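Consider the single chain below, provided in structure tokens and representing the form predicted on its own.
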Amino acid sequence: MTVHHQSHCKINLLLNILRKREDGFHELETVMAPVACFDELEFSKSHAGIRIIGNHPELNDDPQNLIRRAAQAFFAETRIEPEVHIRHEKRLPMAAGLGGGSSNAAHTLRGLNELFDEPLASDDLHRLAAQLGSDINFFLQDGPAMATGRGEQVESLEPFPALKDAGLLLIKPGFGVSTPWAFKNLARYPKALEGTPGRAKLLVELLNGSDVGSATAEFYNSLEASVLPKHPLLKIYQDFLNEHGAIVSLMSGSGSTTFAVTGSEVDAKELGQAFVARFGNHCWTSATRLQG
């Protein structure tokens, strides 16, 4: 029997931290969409232990790898005996702020779980993922979220009706954001690092309306406050997407990824290749639809 899943990307649409906790974490509210771009998994029985393969080799023997630290925490939980080969087709950019590793991780959970018979309930899985990661959560469910807490309280939402029929497009330069540093330089932002609660319910409630303009401003990200100054070419290409048709733009977690929020699928792709004249075919962009 073999489990094939596909784990698809996010993006945040509201990121607003709001304080440092004791527990060296930070308090947060975010609304999250999912993106239709995967890296793909597949799962296999077999009698090596956690074996994994993929297109990254130096992931594969990784001991911090998320799909091996998910593996290892199904196998402890559910005493079975850990035999199995799981192939990765690594297709989603690392350090970009789309979720990646994490979905990988979730996926893990979903596709083991599906694998030997579901011995996991949702309560189970919703359990490790916390414990493996603050994003993990949310890629337990498929739809758009609110999540609180450090990210692993999550709410699940029904798609956004200002949101239907829109367009995605990302950009992710060729260098990425570590999110610890994002988040310790966010110490000298008193304003971002110190949010104000209630503009995660604000978005959701604009955007279950039926005209996405009234929301845009709600649009944020406080990370943005440390990561802009340092990556100034971010906001150049923001500028870019909002003057060339963007409904919205903004950095996803905590970067490098910038996101143009559009119309339609057709805009996005149209606003793609605008921006690879402009700015040359050295970052890695998919136009797609989004899934809020």
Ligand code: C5P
Second form
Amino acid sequence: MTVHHQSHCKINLLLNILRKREDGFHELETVMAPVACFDELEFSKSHAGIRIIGNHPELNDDPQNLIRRAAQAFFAETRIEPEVHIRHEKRLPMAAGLGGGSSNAAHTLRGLNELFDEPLASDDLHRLAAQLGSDINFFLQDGPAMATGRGEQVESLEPFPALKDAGLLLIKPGFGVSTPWAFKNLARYPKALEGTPGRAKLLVELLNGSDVGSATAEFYNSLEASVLPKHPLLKIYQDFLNEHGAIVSLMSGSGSTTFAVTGSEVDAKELGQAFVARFGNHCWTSATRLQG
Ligand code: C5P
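Could you output the structure for the form predicted in complex with the ligand, given that the previous block was the form predicted on its own?
Full assembly next; the chain just shown is listed first.
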């Protein structure tokens, strides 16, 4: 038996950091939406421990690979003999703010739970996910969500009517951004570090309406204050996208991906072509849409 999962990514429509906590993490509120760009994951039983074969060989035996860590957590929790072969086709960029690694971890927990006849309940999966990272719980479900705490407390939402027809252009430049660095560096920007709570709820209300303009006007990312001064190119990208038809453009998560919301997927494709004509094709780009 083989279980196949498409491991999708996300963008943050809002990432509002509220304060730094005693444990070093940051209390935040975020609105995340799933995006129709995927890695492929395939799980089958084997007799060779946890064996990962992927198109990025350096990840296969990396002990920090979140697929491996999630598989180890699954087998430790269930006390099932760890015998699985995982095929991983990585298409999503890394250190991108798209949650690719977190998605891989969540889909590994989900995929192994299916392969081994559901030994873990939803609560168990959520507990393991929260131990592995802050963004992983979001990927245990498939729709948009609001998340609080350090990001692990997830409230699932219905797809947003305001973005029903929207297209999406993702642009990931050649460099990535380290998430711990982006959070740590925020200490230099006290205003961005201490956001006013309530913005996520307000945004969700607007996203449930029909006016894309008033919803996207509330998109916000506290981490831009930390990341854009170091990578001013990202601001140049945003300005270009806004001048060439984007309804809004913003950095996703801790970067380095910039996303632009457009009126349709066709508009996103055209914007992508304009971007490549202006800046060349050294960035990973994807003209896509929100999932669901
Ligand atoms: O939880 P995760 O492993 O995704 O987070 C990576 C790093 O980002 C954490 O070690 C921490 O430095 C920072 N972080 C934070 N506050 C959060 C989420 C992440 O400070 N809410």
